[in-house]
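Presented below, as structure tokens, is a lone chain in the form predicted alone.
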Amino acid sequence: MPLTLNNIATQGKHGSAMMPIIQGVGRAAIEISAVLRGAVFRGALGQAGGENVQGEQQQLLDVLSDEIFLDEMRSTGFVCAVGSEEQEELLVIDEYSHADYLVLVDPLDGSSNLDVDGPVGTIFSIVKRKTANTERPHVSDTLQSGREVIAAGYVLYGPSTMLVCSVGEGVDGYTFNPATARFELSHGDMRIPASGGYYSVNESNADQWLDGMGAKLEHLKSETGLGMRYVGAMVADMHRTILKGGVFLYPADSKNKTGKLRLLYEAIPMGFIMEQAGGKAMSSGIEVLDIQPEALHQRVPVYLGAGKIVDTLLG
């Protein structure tokens, strides 16, 4: 019998507690995947007519995915609140406000790819609340460094739907099998190759990068001979980096001087996965997982990849 998401319960000291929440992520992923497949026929592509808290135009599918994810986290009964990239404030699940865990999510990463039928994803992490269970969950509960994250992962909506996750005991990939209507273990103990692979970055902004990153990337290319691959959805680019090797980077630039990617919704969960896969996750002179968050929508520069390659890039 193939291993399913139930396998998570056997992993480490947190597996049994994390399994029902990650199963909820799986249910959300199945529903989001179905919505994506039929979006063109339902008039669900295009902009929703509003902006998210970052001032970005929301796609209709951003909004739908956010609603689906919140509903599935509510259905687990173990999540007291959800922090979403699409919402300005923490969303408290009132009926389970006494529960132990909070989930942080980018419900539809890379949504600008939707109109060209490109890959998109979901990114999530799980932390345990700091406030007492008798109190209402507070935004301070989310402001925990990556060292305090209990579990994290992502879903890639590509030719197949794949859920990659870790509860601190390595990284496993589960692919949705339509024949059995469940996620089955397809990529056990995922490890990033130490050499080879590709670099992933939007090089069109290189002349605006800070910290001499343009010259550093040129040095990396000359030292390693890495080729470029860039999809424009962090989930897809990171998934390839873990499987094939190399580095994913999103430097700070003259327009985004503190970085573009969100610490809580993108950098920390992907940094957690990268470290669990044997790689390295860096920001500006500090490991991503050592950054102490100060705000729900804080941004940081990000460099994720094989250790030697990241070291060569950053000097």
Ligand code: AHG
Second form
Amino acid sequence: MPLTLNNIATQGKHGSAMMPIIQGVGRAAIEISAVLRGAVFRGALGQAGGENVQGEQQQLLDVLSDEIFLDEMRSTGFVCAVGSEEQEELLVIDEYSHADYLVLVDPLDGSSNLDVDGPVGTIFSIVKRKTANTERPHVSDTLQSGREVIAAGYVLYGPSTMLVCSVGEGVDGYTFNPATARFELSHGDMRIPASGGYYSVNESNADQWLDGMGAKLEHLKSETGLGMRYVGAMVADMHRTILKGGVFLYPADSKNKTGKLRLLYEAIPMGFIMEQAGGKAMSSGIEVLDIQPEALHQRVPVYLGAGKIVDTLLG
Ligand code: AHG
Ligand code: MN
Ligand code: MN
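Form predicted alone done; form predicted together with the named molecule now:
Shown next: the complete complex, the earlier chain at its head.
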């Protein structure tokens, strides 16, 4: 009998508390993946007509995925509030506002890939509230550094649907088995290879990068001879980076002076996973997990990969 998401209950100090929430992520993933597969038949591809708080066009599937994820978090009974890339404000779950945990989510990552049937993902992290559970959860509950994250992970909607997660005791990958309708452990104890792999970056921005990153990347290329891959969905690019090695980066540039990727929805959860997989997660001169968040939708530069490769890149 393969291990399922129930396996999480046996892991670390917080595994049993995290299991129902991560099972909720699993249910959301199954539903989102079904919606993605049928989207073209239901006219669900394309723009929703609105913008999110970051001024980006929302796609219909961004909005649908956000609703599905929130409903599944509500149904766990253990989540008091959700901070979402698609929502300006923290969403308090009124029925369970006394619950202990908050979830931060990028419901649909890489949504520009939807039009071309490319891979997309969901990214999440879980923190314990700071406010007393007799109070209404507050946005300050979400502004916790990556060192305080209890669990994090991502779902990759590729040829198969995979849920990769960590409760602070290594990283495991579960693949959805359509025959059993369960996520089954397929990639136990994922570790990033120390050498080899690929560098992964939108190199068309190179002449606009700040912090001398253009020259630094040229140096890395000549030192390591790494090949290049870039999907444009962080989940897909990170998943490959963990399995094959190398580095994924999104530096600051003259358009995005503090970087493009979101600290709470992308950088911290992926930084947590990268460290748990034996790799290194850097921002500008600081480890991603040491950054003290100041705002829900804050952005930061990211350099995530094998330790030696990240060090060679950043000099
Ligand atoms: P999202 O679809 O959630 O807005 O995230 C897109 C992000 C990330 O997934 C990816 O790494 C990056 O944007 C790609 O950006 P570029 O198109 O600028 O390369
Ligand atoms: Mn994203
Ligand atoms: Mn998104």
